[in-house]
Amino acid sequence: MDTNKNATESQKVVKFKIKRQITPDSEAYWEEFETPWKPSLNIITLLMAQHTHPVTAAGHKSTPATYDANCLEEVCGSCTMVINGRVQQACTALVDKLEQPITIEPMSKFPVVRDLMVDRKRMFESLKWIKAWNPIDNTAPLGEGPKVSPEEQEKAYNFSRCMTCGCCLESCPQWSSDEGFIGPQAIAQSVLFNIHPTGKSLEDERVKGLIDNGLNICGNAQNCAAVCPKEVDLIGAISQANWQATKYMAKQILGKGH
């Protein structure tokens, strides 16, 4: 054993600062902590060691700093933060992977709840707009559904990972709270629901939800597939909901004119 190298471990601290808002409408403040290093830390991590021992690094007594974080193994999506400047899901982001002092600041698109903990609302609320959802209209047996393409599983497969969480309306320019864009994670949601063969019924009351909502807003800035932590093909299925905007307003058209 080196115990050298076991005693210089142990010395060894994790230096971090958190973006602090006590109320909605409080001015924001940072703190700085200091936590033992151990190996594989993430900032969850740190936030739980913040929790057991709120003191800041100057010796100052402060509180347990407030945050949302639900599974831990990145399939949620409730853990997303702004870490060292980059949004990602707290839960995965390594504290050996960071450099320190490590800034953990709340996502800025959505209004701050207290600390690191937002309002995603107007994220959800988007799923409603574009009937994220395949009807049914009664629960007999009606026997073997509608067969799908190992291309269309697929692809309905990769738009499926998609966690809610907010990283590409967080790093979307075109996107914020006070905007019309409706922002990629719902496009890519409206395009899952309608490759399905049931969810096709609604396609185009989907595809006007994206119309009203700002479909053609997006810049193309392509910043939501480079922080997708599930690497949805989010510039894929903003390209197909065009295209699906455009057959839309072509029989829009083309019905006028009968």
Contents of the next structure:
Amino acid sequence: MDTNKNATESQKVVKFKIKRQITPDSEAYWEEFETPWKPSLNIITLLMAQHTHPVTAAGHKSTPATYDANCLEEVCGSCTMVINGRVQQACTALVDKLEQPITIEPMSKFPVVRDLMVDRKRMFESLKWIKAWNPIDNTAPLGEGPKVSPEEQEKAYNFSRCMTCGCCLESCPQWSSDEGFIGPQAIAQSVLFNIHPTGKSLEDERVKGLIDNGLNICGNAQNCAAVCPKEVDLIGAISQANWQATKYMAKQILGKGH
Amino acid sequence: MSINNNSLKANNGTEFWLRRLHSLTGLFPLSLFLVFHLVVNNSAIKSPEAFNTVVNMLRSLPYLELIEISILGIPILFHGLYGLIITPKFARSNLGAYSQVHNWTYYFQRITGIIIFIFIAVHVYQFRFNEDLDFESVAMLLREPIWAIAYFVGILASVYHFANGLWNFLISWGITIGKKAQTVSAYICGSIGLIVFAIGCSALWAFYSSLPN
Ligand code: FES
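Output the form predicted together with the partner chain next; the form predicted on its own has already been displayed.
Shown next: the complete complex, the earlier chain at its head.
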């Protein structure tokens, strides 16, 4: 142990703390680790180092910290965690840009499976509530789809970049998984599918899905747009959805709904 | 938080309709009344007599109580109480981690809401239930620096809540769609707020600086 310590002291190290939680219902606790510094480290490589040497900074034997990751290029969203207090993707969070000791914890708004891995199922459920698909199933061929103008394609492309990572929901001061607010992620997808000429046929049902799930619980703090790693226009999406809901309300009140 | 806690909590839109009503009552009648009230107060700048005339005129309106209860009392109670219920239930401030400007405006909207609720209760108790309210009785209170400050804070909180609430209203009803429209509306709402604030303060100053007779 002693020789080991002398060796690391002569080198630059990266200090980091991981919030551990062994089962979904057990108490969380922090563990501190150190690993030799290398150029271009990111949080995933840091966690990989912890896996190869799961020993705390104080020299106690620990276990490899569980985490989710897949694409390693910020397109799948699975490695989303709270790093130094701010929600982001671990695979693109560069160690050299972070103050040490780096704190790594799971998102606070989703149920923890173990350690840094959370269950993001709620977001996929929300997509069902707003029917986030284009209705094209049929027994007979439907022929060519309707044309979509380049402007609409452009707008839709932005919303389609969403990777369901959960940053927007984690940073939202109004959202929690069990209080009836659908949240910015699904609101943007609702707007996306309402843009498409085929998807539009379900607009009223989607808007109803948003209304039934607390669309206006949004308090316009706009953290969602500030943290979105894919720069999805969540500000535009929410206000657009609000307008669709206003139109829907007018139809209901004036009796033109069904 | 248990792992199975992903259940759908659809509420048939009750929460949505209440929020829209909350937003609407904030604009009409509450914002309109606030502006009207602060403008009318400025008759105090002209002269104590002018102020007394306006007060007496308002007090002699037909169906006064009905008007007060229906277009002020009920909306204020609904807006205020509903706000006090949903603020602790939903709002979890996270300014430390996410400190962009609208997270602050969001936060202050809730803080000012709480201040206003207390302020209105005190204000109504002091002035509405004072049967012989006139310039001198108001001035007697507002010449005391502590009350002058309390009313200054009350006006500031109310006008902030009004101006930022207006900005929020335009988003919540889908009138300002997108970042650009909302930036423009922020400047417009902010300017309206500043003007209304100045109007409110000028009347307060008239009372504070008046000489006892
Ligand atoms: S691993 Fe896919 S976003 Fe990080």
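The term rigid core refers to the maximal set of C-alpha atoms that superpose within 1.5 Å between the two forms. Residue numbers count along the first chain shown, from 1. It should be emphasised that the depicted structure is a prediction, and the values quoted were computed from it without experimental measurement.
Residue displacement note: residue 137 has its CA displaced by at least 2 Å between these two forms (rigid core superposed).
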